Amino acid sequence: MSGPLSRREFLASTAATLPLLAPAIPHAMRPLRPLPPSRWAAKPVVVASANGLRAVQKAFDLLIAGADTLDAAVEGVKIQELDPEDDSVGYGGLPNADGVVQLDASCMHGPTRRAGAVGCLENIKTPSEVAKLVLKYTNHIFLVGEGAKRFALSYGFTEEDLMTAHSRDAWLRWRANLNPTDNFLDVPDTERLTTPKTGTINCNAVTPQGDISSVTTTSGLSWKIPGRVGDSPIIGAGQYCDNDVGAAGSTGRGESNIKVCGGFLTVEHMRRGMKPADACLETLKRVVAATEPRLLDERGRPRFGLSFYAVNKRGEFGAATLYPGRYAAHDGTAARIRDTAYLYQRGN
């Protein structure tokens, strides 16, 4: 059995693998670099929404290989953006009322204190990567619509049809069942997709050096009014990152999150000393207090869903939802689905 590696041997062996890994990160914030073999400044952690199990594994692997924190998070969420089976993110996302898929994303890079976002982006599969390019190469933060698409194309992205057979069929069924007196025949709604569907992926990452980044990406509310933008591309709502404190992001009803600036508020709760899960719960309490009566049930509880995910600079992490939910995290042992904290039990 071989003995422990010396620092020189560790760095030499790690450096030898970096050229093989580097091409996997297009438009990287910085090249991969070896990690110190011991005395990490923080516990490396990646936390994401429940659809991000593969994302946290990918991002964690990249962190340990020496990737930048934002590069790792973006490469993680791109798995869902490119997955046609996830109809809430990227390719295959459910379209707006006109049958057009419009994507939103935002990101923040803790080490440089920079941010980037895109909204109503059409025909580009990976809006998270475009948001990162806005952050890295421009003096702006938020690009929307046709301008966001032209920006992406200028960096070599390919314009593609984002509708899949599943998302197109879901939209056609929604349109047919929209009004019983229109000229479309009602058709069976086997998947209950006539009700607007929310869905997003948020991912927050902390490197062994204690650097933090956050990214959120979505296809938004299904059947939305064309041009609608939710919380995902809004810096301080869909996600927020402060390299001195931590990062937080959300999924669920974006309009309710925007009103309380939930990503920013959760990080501020952590700044005052709250643990991540407690900070998420406190933000949800603010959401409930700010919710208009038409969106509450007879007991004063929200009729919608909203979740927050958070990690602090020490690598502590957690998540909370209005009702029992789940999230994904990799804490150095394994990528696992975990139960969230929550405000209310369903049906009680």
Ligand code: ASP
The other form holds:
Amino acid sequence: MSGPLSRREFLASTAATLPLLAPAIPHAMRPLRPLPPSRWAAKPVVVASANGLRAVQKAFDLLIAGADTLDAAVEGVKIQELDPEDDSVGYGGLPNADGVVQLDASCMHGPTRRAGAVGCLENIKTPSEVAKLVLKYTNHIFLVGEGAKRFALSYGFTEEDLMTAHSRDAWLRWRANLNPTDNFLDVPDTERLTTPKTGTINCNAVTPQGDISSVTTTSGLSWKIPGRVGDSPIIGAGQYCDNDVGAAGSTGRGESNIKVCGGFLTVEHMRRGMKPADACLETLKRVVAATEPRLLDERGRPRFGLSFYAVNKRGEFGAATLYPGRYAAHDGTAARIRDTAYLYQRGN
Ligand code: ASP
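If the structure you just shared is the form predicted alone, then what does the corresponding form predicted together with the named molecule look like?
Zooming out: every chain and molecule, the one shown earlier first.
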């Protein structure tokens, strides 16, 4: 955490940012309510997957300006959703086998103990925001497909083509190389675009009040069977939050996470006293134990990648991966990429 701000510095920085930030959070869970450092109950932190460096910076700035924990996390991950260069999330995400981008997202809001999620959402760039609207405005938790889209449109979202030149090219190459005897001629795949890719952003935020939220958003596994949803929109798998304990989320092979309810399990490990990184490692051990032989190498190690990220109510945080990996965190001093704890070294 950064050295304590003086009251004057804090008020000055808050006064400068408030008018700019206030209109920027659509459907905010609550208005900005800055807390003077003398009354901080927790160390504010934001933790995300490695593609979330900008997300943790944005979310942390919002937390310090007094934003609600979920508002901050969602505004953070929206940077990746709207970025055409990130082909694992939102706009520009790699499509399914039919060439259609289907997005999944879920979130939990610690203070109100509510949850929201969308699955197979098409033509809407920011599924994390739609998941927040499900959480905020409905008596439901999970909307999918056409219904999720109509729900989003009713709140003023507009339909947009989510394919970019890059994502369309990648899909066309995958399709061309799919079957050597079909009528599409195979094309060179130097960038290995045809190998199914995963990618997602998870973000967990703790406010100075000690309130916690989590959000996960993804375009899922590339070239997936239409209709497939992974772990990201599943409450308890892609993310989970308990305001009394902490929050955890995941990226990587969703099918392996779903079977162990990894977000929930990681929070339960923390409830029993484990530190965040240890809790993530413990969940990964459970994943390995639950893995089918076809997905293990000759030494019993997974042939896939899976990561967990966690924060607790005191503002401690950590992450773990099957093999050495990285994650993003803002610990109060700076937004930084850090190394994860891990179960196995790569190679021998
Ligand atoms: N977990 C996501 C899914 O299975 C993908 C990923 O994180 O890479 O849909």
